[in-house]
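Shown here is one chain on its own, the form predicted alone, set out as structure tokens.
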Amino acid sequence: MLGIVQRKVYNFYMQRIKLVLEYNGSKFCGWQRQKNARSVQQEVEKALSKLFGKQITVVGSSRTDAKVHAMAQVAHFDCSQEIPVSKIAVAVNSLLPDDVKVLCAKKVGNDFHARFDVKKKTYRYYLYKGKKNAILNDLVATCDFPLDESAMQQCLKLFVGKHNFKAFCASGAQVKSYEREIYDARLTKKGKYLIFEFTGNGFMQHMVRILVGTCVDVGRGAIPLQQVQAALESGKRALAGKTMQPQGLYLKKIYF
């Protein structure tokens, strides 16, 4: 009950700021703040403590992993000084590093959690077809080999609804459950570029990397179907297919 308490006196002082950020992944060992790595985490808690003279801390809605990329990631923090919101992205890029920025600021209710407010969130994942490109080399997977597309589609399908994903995320990972529901998942291609989409209620670690990997196993004929259908059922890591590269997945979008 003081818990309670305390809560309620303390948003009455503050006001929750919502930040939608984009980031290259590249360079930081994740969005995860870490003692001894670079985060984008800890490089947004440093601009915003400087900005208001006091320590801010930041609250993702998704731990993006080493090298991974975000498009809109969600965060939110609070604050007693009345900083004009229209005014805060501008200040606050000024003080980040330029592989990470701030694409708007906005006031929420005291109520607002960029984490556990999440309904779903859609990633991306950008193949390349074709021999490894020095420009390329940290914004996209490659792969130059012969995948059969229309195999990965129907590996997709499979995907779709809920499962139990324990086969299709990094071991050892820390959750109460590996039941996941995917809303939708399609392959597109542009070019040379395979990408594939992810949308779904929540993502457990390397899941994304580990359901693209095991798409191209079966484009390349290194696993059939019916192998993945057994790695949903069993839940069974060796039967599902690899983890691709961290630089081909970017965070796209958070839904509330």
Second form
There are 2 protein chains.
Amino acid sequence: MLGIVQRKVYNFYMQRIKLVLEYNGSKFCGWQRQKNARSVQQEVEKALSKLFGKQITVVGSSRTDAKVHAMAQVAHFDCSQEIPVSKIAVAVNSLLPDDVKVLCAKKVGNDFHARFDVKKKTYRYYLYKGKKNAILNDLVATCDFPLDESAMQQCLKLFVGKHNFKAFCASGAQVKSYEREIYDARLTKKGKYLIFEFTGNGFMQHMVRILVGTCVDVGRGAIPLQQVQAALESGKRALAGKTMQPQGLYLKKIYF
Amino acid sequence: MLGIVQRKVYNFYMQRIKLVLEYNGSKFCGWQRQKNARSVQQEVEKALSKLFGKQITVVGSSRTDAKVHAMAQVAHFDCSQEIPVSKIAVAVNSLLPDDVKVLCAKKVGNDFHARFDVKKKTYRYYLYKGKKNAILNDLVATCDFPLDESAMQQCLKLFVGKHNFKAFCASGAQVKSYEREIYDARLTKKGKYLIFEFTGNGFMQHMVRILVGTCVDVGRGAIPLQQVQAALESGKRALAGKTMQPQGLYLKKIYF
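I've shown you the form predicted alone. Could you give me the structure of the form predicted together with a further copy of the same chain?
Starting with the chain above, the whole complex follows.
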């Protein structure tokens, strides 16, 4: 009799769990749950709900778009303490499809919030220097024309700092302010790949893809650096470069 | 009037075209056309039929399985001479989905046959030494236990030569003879990848995946080399190793 009462009391205490997730976005409509489409959030909630035997809702740090990948998306959810935290990752992974994986699960304070507590984020973009490749198509963008890398490096320097990035986000983006700060913007070369990496306090929809697209347009001589500067100052989307395809984009790290 | 007659005569002459194709097999049921499933053959035939304005049938060199990739599958088809051969690749690619691509198209003799004329084939298998990776899941197999590479190299040596490979093919494979000759079997290490490569005069269904699986079973100490030898001599499937997952397998080259 006492056992039942104790168990009930024990279950009553909820704990907040932080998940770090890796996923291949190619078969997803993005992170966020949508009707009649396969989202990462829905797959993770389905697996967690099955594991805990009740409806679980997760809150993600970033709403990655369709086809965008994550090396380390972060999410939180609340659950009872019936399943030891150390077992959650393995248990959820056994219920998740092959293109989503929990890298780690740990207990955090009840006031931790995966979206509101984000300090900065790092995104990576892979551009393969060569012809379109059918095998790698879901994982990288391709570019088979010559690029002036030194001009691209100069372009990246313009992005660093606190700016109004209105020209560099999807038109119709619902945001209170277009101001964001980019702490670091770099381009490294590895074999046939150009790897762009941006770290900032926040990124609006399509922002990284437009930053990279602008760099590429500068690199191929379609946009002069002054125009990039003018885009930052005027907020005119037409002055910035094209939106790169989502396939090359990876949410790399979230800092709290 | 004469023009119409000439055009008809011109169309009457058929030519045989050899295609080299690259594809990502992850969203396909395999090469071969199947009812209610997406096959590479069907996608290529659909694109060619649209291009030439009539039903085109292609004959492929290899019937790759579901999820198996090709760096250079070969196929042939017959068509009228209305479209210059030099334009076929670009034209077909504009009609193909992103996960199939024609690398080249060239005119061959009318007696060329993509399946019957094959002299040898090379298959590659990518094994990632690490934990299962959600991002790379469609492109590589993973293995997170230690492997004795020297034992694996010895295992590969046993496969080279003319053997009865009955123990190394899918049970129920419909073949006249289980004899095949492997000219070369090698294992190279590149960063965190183990890359297996087999060149032979022919490979039965699942054969490369079972050859690699046997190597892995030898490498982790589950199967002694003598048992591999016994599998080759007896043809008993139970003596060979497991069938590796299709995702790591690539049809690399076909020799005529």
